[in-house]
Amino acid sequence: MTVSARSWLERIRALNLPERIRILNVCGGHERAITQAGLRTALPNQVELIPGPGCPVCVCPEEDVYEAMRLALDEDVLLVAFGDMLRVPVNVAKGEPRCLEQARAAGGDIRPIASPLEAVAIAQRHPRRQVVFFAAGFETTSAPVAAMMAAGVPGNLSILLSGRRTWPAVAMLLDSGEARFDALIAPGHVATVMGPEEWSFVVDRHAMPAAIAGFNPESLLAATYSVLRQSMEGRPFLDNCYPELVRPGGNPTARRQLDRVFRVIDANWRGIGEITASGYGLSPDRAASDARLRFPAPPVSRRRAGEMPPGCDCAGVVLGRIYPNECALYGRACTPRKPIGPCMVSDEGACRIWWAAGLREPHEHCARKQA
């Protein structure tokens, strides 16, 4: 029998909680569900829910976005990308296009898509044109891209790949000794593809309570209750609170396609730096479909290349070190209409989520629960 959100809240409120417990929710989808459902205000004051690094748009390297823009403007290509990527800002001189959307207004043939299959269809409709698919995302996005490539793509379609793996970012935080959380809620959709076992390191190496959650309040509150109980009892384990979709070993077909098409590489995360084994690159036998080899980029010197924009602290938000409204630009210079940093662009970015939920005040005046 499914336990209701109200029942989970009653169970949590009945716990003899410590003075403070900080729970990191890795996924941007989790943050959106938590904020929209008002779970922060519903939970006891001792429970602090911290947004984490699970926004692919937020961590996509600035230089990758810039490379996509230059391809669209300098080469005779038709560039396609997932819709959120079109508004991610890059660091350029004043007056130059600073995102793919502005590059399109400047004459680049740039089109938003929602599925890798749309990239194939566009390439088939334009056989005399070179089509580049700027493919950024985590495992749940990378798996369909791998499936597309495994099935075969038109010769005029190449991939500008910016794929990332979720768990290495959390491992980096924990290994650094600077993690500012006491328990972890891991993303159910990633575990559905890759298997829950990827998250066992949280318990095995760091003795930290962990649970995998889906995207409704019931699953998220079940995971919250689980990690609270684990913490109070001193008995950490990895709890699967999304059993309807998460199975041991994940999705074998998706994992085989990822292994077949991609190779795991060290990769850069915007504002954070390089994280070991955190990215996907095309396997050597897919070199013919690699846009970076098909269109080698000339060296370009830019100020702040690869960095966050001046004054932007999206990296702090992504790493769980600050809340969105603790960034000096939040709600002032940076809004969804005119985003300065990438966390205000995507609907998986914590800044955009908080703004959309009506949390408009800066940190010192915000009504959210303080640490």
Contents of the next structure:
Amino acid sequence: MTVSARSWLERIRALNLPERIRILNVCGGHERAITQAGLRTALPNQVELIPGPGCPVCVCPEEDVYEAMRLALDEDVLLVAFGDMLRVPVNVAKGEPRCLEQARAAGGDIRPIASPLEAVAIAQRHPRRQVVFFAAGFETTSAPVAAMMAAGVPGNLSILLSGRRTWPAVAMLLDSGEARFDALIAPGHVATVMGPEEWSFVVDRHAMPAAIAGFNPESLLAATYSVLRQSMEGRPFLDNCYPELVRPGGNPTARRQLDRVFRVIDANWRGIGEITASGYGLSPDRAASDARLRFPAPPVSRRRAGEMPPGCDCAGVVLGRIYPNECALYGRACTPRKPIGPCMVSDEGACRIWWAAGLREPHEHCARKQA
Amino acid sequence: MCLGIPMQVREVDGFMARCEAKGVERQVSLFLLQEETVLPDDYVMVHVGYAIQKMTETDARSAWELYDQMLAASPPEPEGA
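The form predicted in complex with its partner chain is what I need now, so please give it after the form predicted on its own.
All chains and molecules follow, beginning with the one already shown.
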């Protein structure tokens, strides 16, 4: 830990803290940095750091993953998707492919990509094939996808869009009256793209302390110190602890492209349900590039469509209601090698992050000191 | 997919740039930085192949150090029970 990080820790330890304060983060990058740096162990007992809705792969609708598999297997399309999506399981009858990786083994032409630029390049290399880009992600990914479309895409490339907006999920939690946190650490790169102002509602509407953090221990501890001070003094405000990248108004080009290419829609989050204004759909003038319209899905009746797998409590993890190792499957039936829920699949998933950091014991009563 | 990687710009060609991080080179889109002037030797934060913001060399180096620690701490392939 650096001198600066130690200094923040000392300042936090010097505070006369309340009995318990729960701080939610909504970014897989934050959760990874917190867990790998061992910040939970280093912080005083009263401070709980809770991973929340920070994984776009985890909340991607089950129906969308199923549709991507259908396109690859039944429509003879070349399907490209971010690598994280390939092992996300869907609910199908025994013996059928249950993720994109298995659909590929069953003959589907499915290729992992790391950038929208690769989707365009693949479509250009295969002009006689229909190429579908299954694009799931939060604002940091949706803005590049919008840029890809604004720059122009080949006619044989269409998009299966599962873009999600981060703040409406936090707004839903706070509006529900069942939020199990007292302060928020807001995501640094989402705020880099969208501007810090999006998070003002946490303070303005809910009088809750909030701070935007970057991805090193210093920035995360500075944000932790900020929300603790705000809470103790009863003066919440939105602090920016990542000024290196987060500027007022965010990235204006990115926001303009998102506005032009997409429209904001009510959207489904896996295991959670529909959240108002929480998703991106293609704008009407982009309908020609919409894979959902180009390849209309036949009506299908499936058991547990849209749900998390049986026994999986990824929804509780995503909503910050339980810690990963409080799920009955964690470390028993569900591990990165044989994941059952999406939170164990994605690099952004809290279960995967905790497992990778060496936390192997399932269902510990006091989880917070172990990660 | 959400991990941002700081990269140094080596060469700019319209909206595309050849960028480098720790010896690895990639083609990066500057489409989202149209309102900024991006020149060789500048540092940018890159998400899924697109630069989303300019940054300082100090901040880029500090992030690289952190990623080195993270990579050392976490194995690249899924590991089993």
